[in-house]
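The chain below stands alone, shown as structure tokens; this is the form predicted alone.
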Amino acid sequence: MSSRVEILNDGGYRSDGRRQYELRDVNIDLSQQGTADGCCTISHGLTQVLVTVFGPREAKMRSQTLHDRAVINVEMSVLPFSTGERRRRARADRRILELAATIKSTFEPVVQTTLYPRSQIDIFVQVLQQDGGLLHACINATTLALISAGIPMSDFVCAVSGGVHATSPLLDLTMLEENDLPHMTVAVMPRTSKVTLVALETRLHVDRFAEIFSLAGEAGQALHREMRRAVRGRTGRLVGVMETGMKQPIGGEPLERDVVMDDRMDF
């Protein structure tokens, strides 16, 4: 049975205005929240997303702790008017442990876990509304997040949904068209243009995925660009309140900064 509304008209436009290979609206906030070590609330269109990350700290369970190596914890949670369903998700629900686990594997190998031996890094993720595009959202958020935290990764994880309609490729999937389309999730590493993960959530003819695949990962290099600016931003407005802060003496030399930040920066 096809959908009530038009996913892609004869202009080229979707049923939410954009065109084929559009983005939807960023939103990024970087601001803290309670005691986490490192936050980030994130907006891709209508889905909303916090993360809140904790530690690296001493690990609670001695028996999860590894020796040579920080352990990565993700919990997800689902607030329930998040979504049209009303229905509240327990943390034991399998599409959210699913979530978590996709997370977690995603950011294992980018995460400089060998700093931090005998330590845990509890990564909190809250779905605050959804309209497609979860996966990805939460991943863009997680990555923030732990740079808010200060904590070592080679690179950015940047991710982005792709699907097909008929034969017209489509990025940054709204929940009409993912319940629709065939589709999956890519997450790149700008830097050095490696592939983190691909998730297939439903079956995509393998004549299709190359093109998607190319598409997704030069979207991820244009979230890249929008989540760089958001951390240049937040970054340059703690220095503004450390250079505020500090006070010239009187009839003295000025004191001198413990750290010179260079203007660039290597992400």
The other form holds:
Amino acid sequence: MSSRVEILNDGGYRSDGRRQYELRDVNIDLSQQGTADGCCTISHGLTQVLVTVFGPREAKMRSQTLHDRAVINVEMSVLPFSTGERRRRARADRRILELAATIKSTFEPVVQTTLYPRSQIDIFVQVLQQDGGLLHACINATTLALISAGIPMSDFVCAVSGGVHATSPLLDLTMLEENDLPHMTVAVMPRTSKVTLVALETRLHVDRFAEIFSLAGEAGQALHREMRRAVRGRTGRLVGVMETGMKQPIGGEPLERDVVMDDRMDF
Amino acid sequence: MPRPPSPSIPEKEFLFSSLKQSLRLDGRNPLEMRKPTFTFGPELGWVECALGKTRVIAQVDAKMVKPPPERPLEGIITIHSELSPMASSEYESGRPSDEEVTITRMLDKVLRRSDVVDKESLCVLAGQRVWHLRLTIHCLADAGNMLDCSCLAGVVALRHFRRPEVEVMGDEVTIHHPSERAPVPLSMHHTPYCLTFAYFPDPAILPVLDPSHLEQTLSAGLLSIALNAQRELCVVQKAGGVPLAPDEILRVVGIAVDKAKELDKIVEEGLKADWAGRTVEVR
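Now that you have shown the form predicted alone, what about the form predicted in complex with the partner chain?
Whole complex next, starting from this chain.
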């Protein structure tokens, strides 16, 4: 059925009107959700993920704490109405467990867990809508939620998916494209441009791999600018509110103190 | 059952300092695999694969079933894998551990989702009868790199297996016993091999291929690559762990390409040697 849809037409447009290397519209919402310490709703086109972060806090189970660092605990749930076919997934579904384990091990080396010994950081991932690129949406949302919770991390983690149609690489695939094309997800740390995660699950020739891989790395940098703008915008607004409450500004340039992050970026 | 203690500090330091000099505790080179050995059973599709002291049994059996209505033209393949405390006292029965989830998911991706077996060739009578292949993987002993060993065992078992020949006359299906007609091998698209590289916290230590149990426990990240001898990647999985430079990943993929070719040669030889010594009776 889906093979009748043209993935990339002669004019160089995809089925949803994007160009080859065009990412979908990214919407980041960092507003407060209940009692969570940090939260983020991100939507990449029609894929929407909500992540809430609690902690670092005292662990519920003392036996599972580590004496020298914090434990990260990821729980993931996929809402039954998030896909086309309405289906209730068991929480112990292997695919979901694997995604949760992937998110956990991606963030373990990035979050500076050694600062919080004997504590626990809980990350709850809820998938609200799925339209391809589930893993990359989850990772981006988790990064932003951790940042909005004020948990120290060594860098952002920005993930993008990429695929290849015949010989032309595409970025940020929709579900329709994912079903037909070989695709992979790459997560980069923009400051060092090192790669923390690579996930390829479909057959792809080695030569094509290198091409998509480097392209997705670059796209991660572009996404980083977008994510950083959202974080700065939110922090700016918070600081602004704090200042009006205190009647006098604290410090001269509250926003521009982040020099370390600035050295490489230009926007 | 008490968990075995984590490696002691002297053990850890000894391993790291020897790895820094590109020496491994079992005398291998950093990018050298333990040579796999295959023991084929009396039945077709039964193989025991050993990588050093890591041992895995894989077995394939086939039966006729009615296909589900949504896929009337395709056979069914299911993979059952079990990591019981028999393999190592680190595994507990009950709720699957992260490691077990990784292994089962990886087996599923390598052996099922990458289209190893041509599913349409398993169809006997559209919508009525298809072959249901059941691949069972038993992990017997874990001395590191269980994942590669189980993938290898699984794929070799599929290559070794032969299904009985069937004849379709109108709506009637006759299955010929192996003693009447020679059983036929499965039609396979490709033979993927899984290769795991372990990375260590110290960036001065180069990655090692096919980590032993101690190396795996002390590693700071694993990169698993499944690919075939035709240079097609099936699965690349690096779930977190130490961040790597993009060039490093491409370099490792390049190494994996060569290793897969070597492995393919070993597997072909093993299968050929077994087939030469086997007589499948045809009267």
